[in-house]
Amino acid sequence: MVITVFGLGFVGLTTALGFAHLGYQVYGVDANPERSRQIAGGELPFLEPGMDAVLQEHLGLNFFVVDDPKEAVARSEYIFYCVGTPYGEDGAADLTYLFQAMDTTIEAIEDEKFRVLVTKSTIPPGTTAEQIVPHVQKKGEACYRLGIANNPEFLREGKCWEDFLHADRIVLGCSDPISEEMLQKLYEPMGIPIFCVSPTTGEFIKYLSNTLLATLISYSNEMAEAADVFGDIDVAKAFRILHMDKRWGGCNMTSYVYPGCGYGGYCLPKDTCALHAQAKAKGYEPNILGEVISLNAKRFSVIAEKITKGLTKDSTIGILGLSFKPDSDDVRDTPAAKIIGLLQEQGYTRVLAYDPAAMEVFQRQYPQLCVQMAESAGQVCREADRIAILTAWEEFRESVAACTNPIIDCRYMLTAEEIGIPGTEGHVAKSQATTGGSHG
């Protein structure tokens, strides 16, 4: 079996290397020449534990990065699309990159071989039936030798490789029996439960998953804000006791039902907005989902107000954590950028930040934010007048344990006892807490 994967970001490269690991021949195509050069040179373009060794193992053996996809498409029976589907100002998903990749594929086909075009990019319910199929059908005779399907991903950044190899389910959204049979055969060696559904059901399952996680995060943040109003509540302890409820069934959902800075990263902001826009376009107003989006947008102002309370404009504010979650260097839609932006709009221009992995990419992504980067978390704790934890990196615990300056634990990774006062913000006396939430 031969596979071409368009898009070599977190999802695409994991997918490509995953199939190579299964023994298939895989070609990777990316529109970003710099990223292609990095991967072709054996270097991951992002932080993802364990995948650098996998890349080294398969690169040049049965995984190849190509600039011109024509030969790759000619050899392939499966074409996977893992390109970006960002959301615009109205929240709707932008399918430009997806259609460009599909057009490139169809233009490269010069034989009679049947191929299945598989959208792994996250797309709103109804997109395959209402937009992709008509788009492909306009391309002429080639469309009659093509199957069209979707195969949503459920990868967590920082654990992509583990989630691919040990997925709890594989969803195939197919409308023709040939594509369904081909995709089942492709995934069969993994021994993972496969669910064949309609294309619209497949699209919906992905959004059902991500919007639920976004809702749980925002609910938790709302409850944390309510707790601040009530007063005399140990928020961290309250949520940890909540997690002991046997109805959770031992599943690892606790990091989502936990307050923090607001959800960020690539998937949750994009997918909540896209599903909301799609429902509205169909004539239905999803009020809870709208409130989830609204609450998340307001969360950054709430955090900024906590950080600046009682500070003068010439104070130095220390920021611990820039990535949207620990064990990742992803800063797309990261709460840290929004919070720092609000601080600087309010006149707090002296910002000293540290992140174990994301400082360089943060500076590239947000050049408009004037942030001084520290050499260590310890430097931030020593030199800042007040320190805010914006990402729950485990390594911050040692530094804050010795810190004598006030700390605002925006990720609730420290208990009230560790901080030394009732509540979750103030002077840190010691730090031996168990891990708190990392997503919210």
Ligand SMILES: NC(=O)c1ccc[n+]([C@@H]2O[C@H](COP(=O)([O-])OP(=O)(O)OC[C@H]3O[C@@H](n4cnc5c(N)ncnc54)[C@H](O)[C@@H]3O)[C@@H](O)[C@H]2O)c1
Second form
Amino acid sequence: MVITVFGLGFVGLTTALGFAHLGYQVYGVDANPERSRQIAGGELPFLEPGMDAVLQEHLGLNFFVVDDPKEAVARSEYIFYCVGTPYGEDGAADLTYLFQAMDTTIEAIEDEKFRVLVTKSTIPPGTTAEQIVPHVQKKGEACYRLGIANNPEFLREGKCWEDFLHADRIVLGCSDPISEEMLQKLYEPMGIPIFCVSPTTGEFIKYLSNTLLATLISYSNEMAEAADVFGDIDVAKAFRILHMDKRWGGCNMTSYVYPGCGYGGYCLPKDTCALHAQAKAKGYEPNILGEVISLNAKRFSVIAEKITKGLTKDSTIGILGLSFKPDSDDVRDTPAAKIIGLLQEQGYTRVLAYDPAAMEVFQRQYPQLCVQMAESAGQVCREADRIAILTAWEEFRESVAACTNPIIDCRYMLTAEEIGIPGTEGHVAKSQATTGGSHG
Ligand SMILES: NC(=O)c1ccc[n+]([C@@H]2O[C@H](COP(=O)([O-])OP(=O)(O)OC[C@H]3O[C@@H](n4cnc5c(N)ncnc54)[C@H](O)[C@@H]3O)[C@@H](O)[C@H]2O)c1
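Okay, that is the form predicted alone; can I get the form predicted in complex with the named molecule now?
So here's everything in the complex, that chain up top.
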């Protein structure tokens, strides 16, 4: 089986290498020449544990990065689209990259072989039926040999490879039996349960997942703010004890039912907005989602206020963590950027930050934010007047333990003892909250 994957980001590169690992012949195409060059040179363009070795294993053997997709498309029966679907107007999903990649595919087809075009990018319910199918049909006669399918991706950044290999389920949203059969055959060797649904159901399942996670996070943040108003509540401890409820059946959702700095990263913010916009466009007002979005937006100001309370404008604010979650260098929609932006708007211009992986990419992506990067978490703890933990990197614990300046634990990752408040049993806190409300 021969596969072409458009878009070699977190999802696309994982998909391409995953299929190569299953023994298929895979071609990868990315519109960003720098990214293509890096991958073709055997370098991962982002931090993703475990994927380096897989890239080395398959590059040039059965995984090839190509600049011109024409030949790759000609050889392939499966074309996967893993391009970005960022915020568009009014929060709706912008499908420009997806249609560009589909047009490139169609232009490259010169024979009558049946091909299935599979969207792995996250697209709002109804997109395949209402936009992709008519778009592809308009493009020409050869299209009667094309199947159109949706195959949502549920992987988590930082665990992309593990999540590909051990996915909980594979969802195939197909509208024709040939595509369904082809995709089942492709995925069968993985031994993962496969669910065949309509394309719109497939699209919806992805949003069900991400909007529920966003809702849990906003719920947790709202409860943490209510707890602050009630007073005398150890918020971290309360949530960690909540997680011990047997009714959750040991599911691993605790990092989402935990307060933090607000959800960030590439997916939850844009997908929550996109589903909200799509439902509204169809005439339904999703009130809970509306509140989830607005609570999240307000959360950044609540955190900024906590950090600056009682500080003077010439104080140095120390920031620990810039990526949207630990073990990742992804800073797209990271709460740290929102919070630092608010601090600077309020006149706090002396910001000293440290992140184990994301400092360079943060400076590239947010050149408007004036942040001095430190050499270590220890330097931040020594030199800042007040320190805010914005990402729950495990490695911060040591520097924080030795820190004598005030710390605002915006991720609730520390035990009360670690920040000098007696009364928390360390074993409860450390085993339950290693992710410290780091969502994504
Ligand atoms: N990141 C995640 O954790 C995750 C998880 C599940 C689903 N998704 C969804 O998957 C999609 C991709 O996400 P990502 O995080 O991998 O994005 P990404 O930004 O890391 O990668 C997208 C890649 O597509 C490339 N691209 C854009 N237009 C192209 C074109 N016409 N031809 C070839 N390449 C093109 C870009 O250069 C980029 O490298 C999005 O819809 C996202 O919502 C992401």
